[in-house]
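Take a look at this single chain, the form predicted on its own, given in structure tokens.
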Amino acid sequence: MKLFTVGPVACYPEVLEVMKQQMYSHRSIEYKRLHRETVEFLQSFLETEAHIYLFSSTGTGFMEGAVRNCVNKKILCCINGSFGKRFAEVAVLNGKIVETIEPPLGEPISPDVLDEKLSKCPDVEAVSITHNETSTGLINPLSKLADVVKKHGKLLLVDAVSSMGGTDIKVDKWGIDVCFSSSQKCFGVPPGLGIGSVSKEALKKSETVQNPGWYFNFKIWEKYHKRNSTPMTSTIPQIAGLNQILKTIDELGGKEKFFEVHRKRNRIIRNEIQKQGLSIFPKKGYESPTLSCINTPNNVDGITIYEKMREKGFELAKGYGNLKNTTFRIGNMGYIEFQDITAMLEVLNEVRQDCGW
């Protein structure tokens, strides 16, 4: 089965190879060396001097950690789809008051609207932004939105789950306080590892919040960060896999080369989709570089497309949330060969004709 999912994605062979090694203690010299090197790679990749924490969880664990450590009472959540809503739901279930900005599905967050909302809500402590909304295939103008958040002196919490590794993120330049992702997306590593940067301001805030918890407590992680370690047992195979893909990216010529691979795959898919008479869901100019959310014709269900493609050996991704029946998604993250893209698009064209499009 060829995977064009939006996570977990197909893993790079060199990643799987290094993950086969025998285990060693997460308190050993070998692990500390691996941990330190991986953190340093990520700091360079994200252009930050902030601490990098490697959580034994998916990105949603980091999302909950961001809420518990950076918000005492009130947060503003920017919602462009199901995962922006998840941020708000996590905040509510952790006892926070939530303000929201929620444009129509397919529309980005506007810097002007964000500015106006923050002017009306001066008691908001932090703003959450989903950089790349996986459910709708939309990317927000993060650097512009970050400027607005920093102008108002708020902490900025960024869900970069389907963008980190697929497009550039400048954590320090843009003033991002918590920027998190998961191993099973653009980095092409199996799931189970939450990756995130935590600023000095976020650490300072975590000292004063009530009930920050233990497992994702930033201050506890800070103590172990200084030891090149983690508070609990690490997901050593995934960290080794992440370390390997970061080395591979360097060997390819650096992160910009890696981003260009994602853009090229994305262009090929999107151009062929349009040739087949299909359209992309989000507003033009805000299409994700790591996946395509595609509208289905009125007489075809998105789940039908998914099932027919799977029968022919290609696993795409179903539509998500409110778009479950009216869209399907094609991911271009992880280990994908260009000949596989060509083959997948040829099969999609056959499926399109079989469905009477």
Given for the second form:
There are 2 protein chains.
Amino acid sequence: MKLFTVGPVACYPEVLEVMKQQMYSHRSIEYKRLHRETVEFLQSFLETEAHIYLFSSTGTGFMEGAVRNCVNKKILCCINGSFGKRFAEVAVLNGKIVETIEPPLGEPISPDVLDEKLSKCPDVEAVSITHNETSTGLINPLSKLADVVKKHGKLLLVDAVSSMGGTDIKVDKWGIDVCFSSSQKCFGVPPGLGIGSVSKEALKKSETVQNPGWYFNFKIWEKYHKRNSTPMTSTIPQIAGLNQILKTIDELGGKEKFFEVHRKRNRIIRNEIQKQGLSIFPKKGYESPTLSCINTPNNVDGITIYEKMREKGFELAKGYGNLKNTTFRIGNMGYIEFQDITAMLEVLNEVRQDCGW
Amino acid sequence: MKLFTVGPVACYPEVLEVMKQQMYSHRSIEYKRLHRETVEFLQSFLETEAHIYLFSSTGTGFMEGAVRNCVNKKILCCINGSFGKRFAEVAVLNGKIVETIEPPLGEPISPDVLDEKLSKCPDVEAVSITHNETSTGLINPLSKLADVVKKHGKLLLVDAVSSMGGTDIKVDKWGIDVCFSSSQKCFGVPPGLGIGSVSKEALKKSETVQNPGWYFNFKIWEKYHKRNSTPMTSTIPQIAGLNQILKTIDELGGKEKFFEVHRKRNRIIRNEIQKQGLSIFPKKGYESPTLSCINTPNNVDGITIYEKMREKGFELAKGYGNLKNTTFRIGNMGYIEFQDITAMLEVLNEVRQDCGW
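Alternate state requested, the form predicted together with another copy of the chain (shown: the form predicted on its own):
Every chain and every other molecule in the complex is listed next, the one we just looked at coming first.
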């Protein structure tokens, strides 16, 4: 089965190779070396001096951590789909008051609307933004939105789950306070690792919030960060896998080369999709560079296309949430060879002929 | 390096083999099959009809989940060392009021003392017990303590991190409401997976608590349990590894055979230790079957023994917390061959001669 999923994605062969390594103590000098090196790679990748924590969790764990450490009472959640909604749900279930901005599905957050909203709600402590909304295949204009958040002096919490590694994020320049992702997306590593940067301001805020919990407690993480380790047992295989792919990216010539690979895969898929008479769901100019959310033709539903492709050896992704039947998605993250893209698109053309769109 | 650590421990070869498998979607039928099979194996292993959740976290994540879902205001924490203390810290940082029982280090929780304490604090909602305290190498008389907790009608939350898989736990018979462990201990799987059972009573309580959060929310987990999946992306490699070792145990002839292997390793180590003039830290009759916490001789500290053994190719575990210098520990969990135990004990004898105890 060739994977064009949106996570977990197919892992790079050199990553799978390190996944089978025998374990060792997470308090050993070997682990500390691995930890420090991985953190330094990520700081360089994200252009930040902020500390990087490697959570034994998925990205949603980091989301819960961001909420619990950076918000005492009130947060503004920008929602473009299911994962933006999740940020708001996480906040509510952690006892926070949530304000929202929620444009129609497929449209980005507008910097002007955000500016106006923040003027009306001066008491929010932090703003959450989904950089790349996996459910609708939309990317937000993050640097512009960040400018607005910083103008209002709020903490900025960014879900970069399906963008980190696939497109550039300049954490310090843009002023992101918490920027998190997961191992199983653009980095092409198996799931189980939450990766994120935590600014000095976020850390300062975490010292005053009530009930931050233990597991995702930034103060506790900071203490272990200084020891090149983690408070609980580190998810060693996935950290070793992440370390490996960061080395590969370095050898490839740096992150820009890696982003270019993602853009090229995405361009090929999007061009061919349109030739096959299909259209992209999100508004023009805001299409995600790491996955394509595609409107199904009138007479066919998304699940049918997903299942027919699967029968032929290609696993795409179903539509998500409200878009379950009216879209399907093709991811271009992780280990994908260009010849497999060609093969997948040929098979999609066969499915088109079968379905008669 | 041969590992006699207390976690992460050396993983079984067949487990490492599956760790390198290519990923696939956690919403696919293949994953659902793996999930259901693993859950059913664990239900049989723990002799329970309670639902099993597979958290993308370590055991401490399950600890935080137990506290947030089962305690609204007040918990009684039984403390025998660092990990019992962690349960109390987790509760405090999640805004709960904590009562404690804390006998001197090395002594178990007494059922009578627990009974008396619960009579004095009828308003606690749950009792936490560390089944096997990894920091002191002590095992508590869990079934007797469980009887007392049940007599008082309280929820029973058990940290079985270093006991599950190494010694028997009868979840339903003993009335344990939340019984959790980690992948990287007796099951000999890499870290990153929290494993736990959640009783109907615990689930019922979770429906009434305030601020249960999202990530470890039992109500959300229950919804996905019914779909043979997890709310967030499943830690697929470790779950596949756990599935593999549970199959191995089955082929070995069942859990009793696996426990016997642990007991035998432990017996060999403990006998030889005593021949070498060393004594076991915890009170007689309460020695852990999965690790030995050993008093250092008067003239040598624990770190020295740890380091000398490491130089010779054997990684034991340092003393922990208050016992850092006055003890060292030898784990007998995970992938350990009997010939390696013999070799390790011979080398320890050389270290004894070097140090002159």
